[in-house]
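Coming up is one lone chain in structure tokens, specifically the form predicted on its own.
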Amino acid sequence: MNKQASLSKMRKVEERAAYLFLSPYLIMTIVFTVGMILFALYISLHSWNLFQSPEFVGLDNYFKAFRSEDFLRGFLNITWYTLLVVFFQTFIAVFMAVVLFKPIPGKQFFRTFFYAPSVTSSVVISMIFWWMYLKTGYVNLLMSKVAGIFGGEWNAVEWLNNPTGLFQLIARAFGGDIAFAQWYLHGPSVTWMALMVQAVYTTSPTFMIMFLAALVNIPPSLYESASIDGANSWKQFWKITLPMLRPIMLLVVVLGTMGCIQMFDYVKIMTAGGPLGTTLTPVYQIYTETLGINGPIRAGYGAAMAFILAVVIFVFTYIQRKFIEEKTELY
């Protein structure tokens, strides 16, 4: 009884001295992550400019929310950068994880290469890329360069002051057009695009090197069983590398879903939302609400909007979840 007595008193001693570690990350999670999660839900039942008393208003500043064209085009706006974005970004990932897993010479410098743009603050490739584009900017001089090789005539665009959209570029093309005034109808805007552009290059390499560290763990003897039975590398990829991929797929898509739905700094940046709000985002509103950065300040407001985000993002991740992960558990 007595050396079981000892052994639950030094239990509890171990346990002690294991919460006592874990105390400063426990006290600043429920001071800073829990505590501000409630403060928020507080403040988003009511009215408050930060410098008089909260006033209690219920739902209201949700309601406004959804009734806000801005509101619903910034969800809009970043859906469309959501689907293109997260789509390419895994795409150009896959490609050069692949090609630089190969024994190729160099690679250990493409790889360094390719991979310090994610590593770049954002303010600096932002203001690489406001260069850039510029109208008098590189950008448009390649294009002028290769129209040239075929004999055309490139005009100047302005990449991040244009609020044409694509759908409204493929209606002109055929003669017809979109009003302005349809922006729901008008597809991402070239400024947008631009910015998508920006987007894929400083994210793809560090998903790159997600999909790097997976294939080193694909069992070689997979391949030469594969070459053994006649398969030739584009088969390999598709019924043995692919598959293999599936679970960190699943990853870098719901870290590129996240990451691109709370988009902020380019458009703080760049474009401060415009032109004509086809720049827009969830997360840029909020802060411009609560901070009162173009108006009155309506911290209850943006608020209210920062849970109907969180919520969206929740939706997205489940639902990649329950569609995405259900064909990697194989793996």
The other form holds:
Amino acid sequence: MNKQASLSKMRKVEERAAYLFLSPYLIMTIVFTVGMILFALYISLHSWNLFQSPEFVGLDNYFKAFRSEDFLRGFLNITWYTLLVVFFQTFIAVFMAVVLFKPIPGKQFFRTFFYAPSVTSSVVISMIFWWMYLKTGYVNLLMSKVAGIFGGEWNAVEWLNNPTGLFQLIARAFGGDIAFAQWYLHGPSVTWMALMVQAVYTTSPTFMIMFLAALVNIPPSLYESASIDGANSWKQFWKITLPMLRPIMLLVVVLGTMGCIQMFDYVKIMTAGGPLGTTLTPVYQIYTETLGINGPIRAGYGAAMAFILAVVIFVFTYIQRKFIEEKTELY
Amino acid sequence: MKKVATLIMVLMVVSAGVIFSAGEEEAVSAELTMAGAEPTSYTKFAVEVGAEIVFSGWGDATEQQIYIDGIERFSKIYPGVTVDYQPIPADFQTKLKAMMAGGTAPDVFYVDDQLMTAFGSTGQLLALDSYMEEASVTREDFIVSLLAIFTHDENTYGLPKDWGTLGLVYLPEAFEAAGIAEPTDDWTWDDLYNAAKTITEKTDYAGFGQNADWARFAPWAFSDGGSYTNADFTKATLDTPVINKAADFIMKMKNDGLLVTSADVGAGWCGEAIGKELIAMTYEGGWMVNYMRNEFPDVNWKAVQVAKSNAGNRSNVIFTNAIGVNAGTAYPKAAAAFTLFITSRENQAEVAKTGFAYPAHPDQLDLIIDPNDRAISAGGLVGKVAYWGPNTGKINDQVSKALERTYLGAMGTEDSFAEADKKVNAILAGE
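What's the form predicted together with the partner chain like, now that we've got the form predicted on its own?
Everything in the complex follows now, all chains and molecules, and the chain you saw is the first one.
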């Protein structure tokens, strides 16, 4: 009995100590995360210009967001962006990791070389791409050289000022078109796709590192057994490597999705949402509305948009988690 | 344990009391002084003793030096006031709003239409009228139209520090190469069109450079009486024959290959395209003088007034920024005195000598010495101040988008501006 009482006392002391050690972080989280989220929720139900008392408007800000063509357009843009960027960045990251995991000469050099864009400031990357995407820039030069090799001609494209959508391009190739007013059918614009290429280029190497770390943990015995059973490299990749990478893939896809949905920097630096709103993103709109970049400050409206975005991120993440985790359990 | 907690609470309360009472004492003991050298033409007034004010604005090294010099001149008149100059070169408006919301904004700062929208009607700016009276400064001392942006409920919340407008900037070498006469102040749109056509056909220069930009479109749109909104900023006026006529003319130039954008020729903006000798003409402002001097000192360029419409009318757009005072400043008198000095004739005369900015006083326009600056600034006499109410930024954005749609061939001018008109009306209705 005495021993039990002393154990329980000890546990209490330990608990107290744990809370004491946790308290600095806990307090910061409560004040600056939980507190701020609750404050934002409160603000989203009000009309507030940062300087005067908030005025209660109920769910008006939320309704306003759903009625706003710009906001809906931003969501459609970001959906395209997320789908394409997450797919390509994951695919390229796996590919690079698998290639660089092989004992090839100069492995360390290539790892460092490929990783460089990930540690470069997004502003610097944006300026380099802006320069390359100019009508008189290197991308058009390269395309004209390639076209020249095949005896064709390349009409220089204004990569950062071309609102033509992917499906519009396809329709035009077959002699049709999609009306300007039907923006929701256009697909991602040329400019938006140009930014996607930039994003894939900068984020893939980070995820490549994660996949490389995961590859190290795959027991070599699995490959040895598979070899003995007669599985070729391709089969080994599909039946061993890929399934074993699934847990890290979940992480990569979830992190990639969250990062994509929160896309802001390239838009702010390179396009400001243009041309014709084809690179508008919800986070860029939250920024402009909350800080009144083009008009009156509407912090409540910005907060409402932020909450809608948070719900979308949650749903996306939940679906991905369900899907990838279920598949992972099979192994 | 409880005793310790109580002791801590008592200590906190006592120390807070000490801090607050010290602040109170300081405020009570603040004396007013008139010490220092005499001002020249505006009346110096009493300010708080030992005032320390923080002043912020945007701008590059040249602009910062101009204000460092201005502060030095102010210190000679008000030696008891310390001005701590803290420039914010990038994202000024965003930072200022965040600082204001957090209670850490500077005492005196630049105010543009965006900050006036955020601060003017929400009580964040100090009304300067009573201080102007004390300093014997009237609104009429300034180019009155510039004050429109900074006036709310008949109070003056900012005094214009300078202003700018657009001119027809051109490369004489392009005209020489094409074998045609250089532009004059009497040029009409047709003259500009014909010159652009000859230059495009006969030389490697692009005729005329203009991006899909509300400001560069303004001289075309306003010449025959067009505007972006009605006078009280309650209704869009973009779907009008005058605006469509101006847009049609621009599109005719574009479709005929006479008008290019800066991106078409590989430049970041049309001023740079002039510097790189890629285009023969464009509409740019007084900022070209220092830009060309610093970046392209060997390129010879000139400026005349923007072209008149074919009906013989001319208009322009005027940009202006002011200096305003934080309503929460601890030293309102010193801050107001500094604002009044920086925007005074005396100080602006010194700034004008640098060729950096145009003085905001109507009787000082002859201080503009650079011939290109003089040519450009003449546009100010026929210009409209770029302010269409609290939604100015959004309205400008819609005009730029309307132009963008037509430039990209997504819509015809009439449809595009009708769409912009609809959207601006929705913005003005608060949607």
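Residue numbers count along the first chain shown, from 1. Here the rigid core means the biggest group of C-alpha atoms that line up within 1.5 Å when the two forms are laid on top of each other. Keep in mind it's a predicted model, so treat the numbers as computed, not measured.
J.: Superposing on the rigid core, is the Cα displacement of Ala310 between these two forms 2 Å or more?
T.: Ala310 C-alpha, core-superposed: shift of less than 2 Å.
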